[in-house]
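Given next, in C-alpha cells, is a single chain: the form predicted alone.
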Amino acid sequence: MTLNPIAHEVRASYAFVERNFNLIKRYRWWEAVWIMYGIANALAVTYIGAGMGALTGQVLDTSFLVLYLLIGTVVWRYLSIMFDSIGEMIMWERWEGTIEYTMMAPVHRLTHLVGQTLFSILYGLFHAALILLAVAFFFHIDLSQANFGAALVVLMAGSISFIGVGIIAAVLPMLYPERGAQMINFAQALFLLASGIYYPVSVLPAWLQPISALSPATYALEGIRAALLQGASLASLLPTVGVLTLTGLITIPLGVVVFNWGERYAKRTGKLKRNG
C-alpha cells in the first residue's frame, strides 16, 4: 500500500527517533554513567542549599533554597540535553560514519530535523524525570502550592525557543569541522553562566546581564520558578510564554534556512564528511 506524502514524512521522522534511541542502547553503559553523573551533580547542588544555614550560621529557609536549586538543575538538564542533541547531530553522524547516508537520503531535511527534535525532547524529559525522582528520594519536596499546568506551558514554550537555537548551533560543525563542537559547548557554557540557573540574574555583573536577557533559558527558568514556587497563574505568565514562543517562531524557521544553506555549502566545499 502506497503511503500519502504526509504519512511518509511522519514515518520518516519517527525513523530518526527510533534510530537515535537504538544508538543510546549501543552506548548504554556510557548512558548509565551520564545519568549517574547528572544525579550526583543535582544532589551536590541541592545539598548546597540544604547546607547554607550551617555555612552562614544564619536561620534560613533551606527548603526554599533546595527547591530553588532543584528547579534550576532539572530545567537546565532538560534544556541542555535538548540543545546538545540537536546541536551535535552532525558531530554524531560523523562519529558513526553515517553522515553521507543521512544527508543523501531521499528525505526532506525538515523531516530529519523534526525527528531529531522529537528525540531530543523525549531524551531530555527522560533524564530530567530520573534526576527529579532521585532528588525527591533524598529530600522532602513540598510542591503543594505549585501550579503545574502553568509550569508545563512555560516549559513547552522554552522547548520551542531552544529548538530553534539548537538548529542554528547544529550548523557550526558543518562549517567548522575542527572547531564546531567546541563552539557549541562554548555557547552552552555561556547560557549556563548568564541564565540564572542557580542564582538570580540580578547578581550578575552589569555587562553580563544583557546577555542574560537574550537567553531563552532565563525566561523559562523565571516562569517555571514563579509557577512552582509562588503558584503563579498562567495568565500572569503569558508575557513570558509569549517571549519564548516568539523566540521559537523566529529562530526555528531561521535555523532551518541556515541549516539548509550550511548543508549546501559543506557539500560544495567537501566539509560534510571531513573530521578534522
Contents of the next structure:
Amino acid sequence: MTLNPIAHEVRASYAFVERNFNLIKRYRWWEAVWIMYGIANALAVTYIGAGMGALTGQVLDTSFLVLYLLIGTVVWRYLSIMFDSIGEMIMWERWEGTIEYTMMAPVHRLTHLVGQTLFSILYGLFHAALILLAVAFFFHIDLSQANFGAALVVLMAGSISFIGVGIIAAVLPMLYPERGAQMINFAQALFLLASGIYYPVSVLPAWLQPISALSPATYALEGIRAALLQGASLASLLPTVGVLTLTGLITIPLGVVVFNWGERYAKRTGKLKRNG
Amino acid sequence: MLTTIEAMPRLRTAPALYDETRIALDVRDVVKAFDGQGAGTWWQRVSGKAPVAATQVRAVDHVSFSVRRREIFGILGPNGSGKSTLIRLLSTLLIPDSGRITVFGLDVERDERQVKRMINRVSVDAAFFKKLSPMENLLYAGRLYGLDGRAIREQSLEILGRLGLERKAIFEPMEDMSRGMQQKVAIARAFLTAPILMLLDEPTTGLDPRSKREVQAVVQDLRAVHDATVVLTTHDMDEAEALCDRIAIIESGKIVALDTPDGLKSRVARNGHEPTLEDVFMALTGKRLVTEEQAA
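Switch over from the form predicted alone to the form predicted in complex with its partner chain, please.
First the chain shown before, then all remaining chains and molecules of the complex.
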C-alpha cells in the first residue's frame, strides 16, 4: 500500500475520532445520563449563587454570582472532560482489551495523541455547550459586557496547556496498570480544589495556593471570567494567554517524550498486556 | 538439535509452496524474562536497571529459528511455555532482553514502524471494542493502517461474507456474537491490512469444529491467495499437522524440536508403530497438551 505519509497519519488520526464517536453512539444511554448529570450539577452549583441573597439575608448582585459560578462549572466541565479523555485513553483500551492492537498499528504516537486530543476537544465543547444552553433556560444571563473573542482565545490557550498535562497523565496507567487511573483521578481532584473553579483562589489556605499557581485551569478561569464578566480586552489578557500557551508548548512535547518512554517501559516489562 | 534453514527438508505435502530462497522471519538467540513484583527500587525498575529478581521467569530462553517466505510455521507448546510471549515479541509488543528479530531483513526494534506495516496478529482473545459492530471495529483498524473508509467498507463486506458472517451481524454490536464469530472478525481485521507476515496465536481455540475448519481454510488462503507467511501457535495437533510446513515444539521458553511434521514423527517412531504428533509432543516434553478449555 503506497500512501502519502501525511495522508496516512491524517487517516490514522481520524480513526481515533471516529472510533470514539462510534463508542458514544453505542453507549448513548450512558451518554444521556452523563449529560443530565452535568446539567443537574451545573444547575445545583449555579443555584447556590442565586440563593445567596436568601441565605445571607443581604441584598447581593446574584446575577454576577450566577454567572461567576456558571463560568466555573462550564469551563471545568470542558477541561475535565478533555483531561479525562486524554488521560484515560490507555486505561480505556486496556479495559476493552484492544490496547495491543492499537499499539501494534503503524502509527506515530503523536498521531495517536492528536486524534485522541481532537476528539476530546470536540466532545468537551459539545458537553459544555449543552450545559450552557440548559442553564440559560433556567436563568436570565446578562452577557452584554462580555468580550467573547477574548474568552475564546483564553479557552483555546487553556486547552493547549491542559492537553499537555493530559498527555503526561496518560502515561500513568501504562507505568502502573492498577494504580494509574487512581493517580489521574487524584490529580484531577487537586485541580478541582486548587484552580478556583467556584471561588477565587485567594480564599484558599496559604499552603494550597502554590498548587493553584501551578494549575493551568487557574489562569484559564481567571482570563475567561475577566473577559466575560468585565469585558476585558484581549490585550489585557495577553499575559494570561502567554502563560497558558507557554505551559502547552512545554508540556505537550514533554508529554509526547514521556509517553514514548512509558511505552518502551511497558514493552520491556510486559505491562502493555496486563489488565488493570 | 534444531534444523537450520539451510538443512530444512522440502515440504512434504505441497513442495515448493514456500520460497526457499527468502527468509521472512529470523529469530536469533532471543531472550525475554519477566520480573516478579517488587524487584529493585522504583527508579531501578523504570530505568531498566533493577536487579534480577529471585522470582524472575524466563518466558523465552535463547530461541532461534527462521521462517521462509510463504511458509506456514507452527509453534506447539503447553500452556505457559512461552508461545504467546514469542508472538508478542514478533509483534513489536515486547522488546527482547537480548537477541535479534528481523522481518524481511528489518529489525523489529530499530525499524519498528516498517515492520508494523508488514505484520498483523490474531490472538486467542478476539480483542475488540465489544459495543461496536464488526464494521465499526474494522473501520478503526483499517484507518490505522492508512486505508480509506470506502475501501474498508467494501473489503470488510467481502471478507466477512467469505468468512460466513451474515450481513445483519456485520452492523450489530460484537458483544452479541459468539466467540467463533468474533474470531472470524479478528481474522478479517488482520486480512484487511494485507499483512505479508501473519501471526496467529491460537486462532481456533474455543471454536466449534465447523468454525475451526473455516478458519483453517482461511489460513491456507492466506498463503495461496495473499502470498503471506504465517506463524501459527496452536494446541490442536491435527491442525498443526494439516497446516504447518514445519513445527517448533517449545517447552519452558526453549525450542526442544523443530522439523516437518513427518520429521518430528520419525524421531519417536518405534516398533513399526506410526506415531501421532501428540506422541511426539509427549515424548519431547513429557507432557500431555492441555487446551484452555480443558484447563478451565
